[in-house]
Amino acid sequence: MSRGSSAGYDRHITIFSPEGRLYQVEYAFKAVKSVGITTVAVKGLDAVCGVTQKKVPDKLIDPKSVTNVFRISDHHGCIFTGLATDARAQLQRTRSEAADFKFKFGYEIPVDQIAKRLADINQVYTQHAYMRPLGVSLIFMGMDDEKGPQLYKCDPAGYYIGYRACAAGAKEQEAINYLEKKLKEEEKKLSFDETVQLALATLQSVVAADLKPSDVEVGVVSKDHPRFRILTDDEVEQQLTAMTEKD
């Protein structure tokens, strides 16, 4: 690697370069684009989905046991994508503020707070030399009892927002493309199967290659069904079918 400008300052992560820049939080970056898989999700009117490729590393690992998509509390669930062992520190980190929170307060944190949580747990690590920022990038989705569906992004740096579609990976931007002219529109109204088909649409597009149900892992909460689950290989079969058909 050429070093450049990036000389003796990306040894340490609180050193900032003479151009402004923390090179140890852009390399995080660059680890949640490593793996090689791409992660999209998008929120509907009613239910938010994600859909995230499934690669099982070894012929010999069980296929059951390998997922990006975890339950963080009944109606909350999360995608990761980037390093695994990173992603279930944060998870572990994740369902412990959650339930906290429910102990608390008698009701489920609300999505954009524990989006919050793991994104100040994240800054404080770009802060210090005896830690390392993680390289995941995580994607929130719930059902909030007062503001319906809800889709939150935070990444390595801390920095976490709401979304009406994101995407996380190697193909992050290709997929951010795709999004922006599918939902041109800005009510866009979507219900649930057409924001199930929309999420493997664009997967499916960037990939460039045709999606089958044992590729994909695919996580959906609705307002018909505010418990969050991951979707059977049957389910995702005909969403796949009617996706095609509709083409």
The other form holds:
Amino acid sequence: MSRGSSAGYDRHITIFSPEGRLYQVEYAFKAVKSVGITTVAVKGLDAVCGVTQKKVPDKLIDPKSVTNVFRISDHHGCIFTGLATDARAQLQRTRSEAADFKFKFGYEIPVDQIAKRLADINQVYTQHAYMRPLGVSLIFMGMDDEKGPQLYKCDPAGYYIGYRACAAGAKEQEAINYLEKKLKEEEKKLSFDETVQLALATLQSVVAADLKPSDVEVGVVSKDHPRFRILTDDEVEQQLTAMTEKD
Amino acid sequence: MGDSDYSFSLTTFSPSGKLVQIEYALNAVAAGATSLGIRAKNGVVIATEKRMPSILMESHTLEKISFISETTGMVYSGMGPDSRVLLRKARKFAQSYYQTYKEPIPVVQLVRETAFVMQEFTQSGGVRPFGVSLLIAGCDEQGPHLYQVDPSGSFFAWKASAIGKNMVNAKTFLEKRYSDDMEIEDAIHTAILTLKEGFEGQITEHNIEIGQVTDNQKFKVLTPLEVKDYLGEVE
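Show the same protein again, this time as the form predicted together with its partner chain rather than the form predicted on its own.
Expanding to the full complex; the earlier chain stays at the top.
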């Protein structure tokens, strides 16, 4: 009697399955992985760095127009992993919320607040049938003058939490395993370079290939340079070389 | 609510007269981390497990126990994102009550309103029930109160209760240990012991959260140091 009554709708819209799960949300997570891109982000002592793969699908496409790393406001940025079109929609919403906050309160929205706001929006899509959950995971990075470097991840389920290091996308689990091993000791105080290199090393390890600057996008924000920025190819090359030299 | 193309309810009766969506929501709650609450003579304590799936997550950024107003707080078991919606609505209602009556909201009225919201989502068009049960704790003129609110919107006042994964064992433990003349300090110790019963691994001040409210003290979430002291006392 309970088997037929949901009439299989639990796989089409976000209502509960018999075990109390939301299949649509779980499928949204799969959509994040389906794009085949992995993102890794690491928080250091006074810097945060996020690295994402850059896959240009066609040689004729202008590589400058392919990007998943965006500035949200002066001191923070976001990396979107998952369906590109859903990511655009989320980006618009994120920027609009951040701008609203600045207008209303006169100062930049703190990273945990913008993460919470987006997570609450994601939650609405998991509860209302008229809109599907979006297939994007968002990783927010920023510099807070009181709390220091911040790293938050929001997922399609509406869950958000702060991280020392996190990953999203196709090789998320492998990246997390790698990071857990590296950061097992409690209070590793990573410098700016160590932060960037750990993120790059993690990505390199999970994609099992040597990275070139054109394969990745690196977004950083640090105490010395509190303005969120994307590293140039030369800077990325520097970090990659320093990384290989260490080995 | 009543979204454009979904003017029909997603929660409908099965042939046997059950609302299966609500039952499934309760399954989602039963899969969540254990939370419990104990009402003492002079206050209420609520506590929860806060186990992070990865060492990379920072547990202090996740707030499972939250204050609703100065004299009330809540903890949830189940889907965290859903609980944030209810928390926001509860806070707004508490403030709006204060604005009208210039008095802190009586706990039962706050609970009633929150339960009403949860019931709405079991009947309105195009929405699913909330996948959380809440334990709302508060002190008002009638004394200390502990209420449990379920996804169906039904609520009960409890002397002590537990929700989530380990609720059956926890409630059995609480039944044995509860006494009507408990003071808040005993209640906190009992809460910790109850959590310990079903806890996998070592309990520390970073993987549990405790909140308390007393007759003459505002609702507060204990700091990790305070929790550590209580853990030491319990050993």
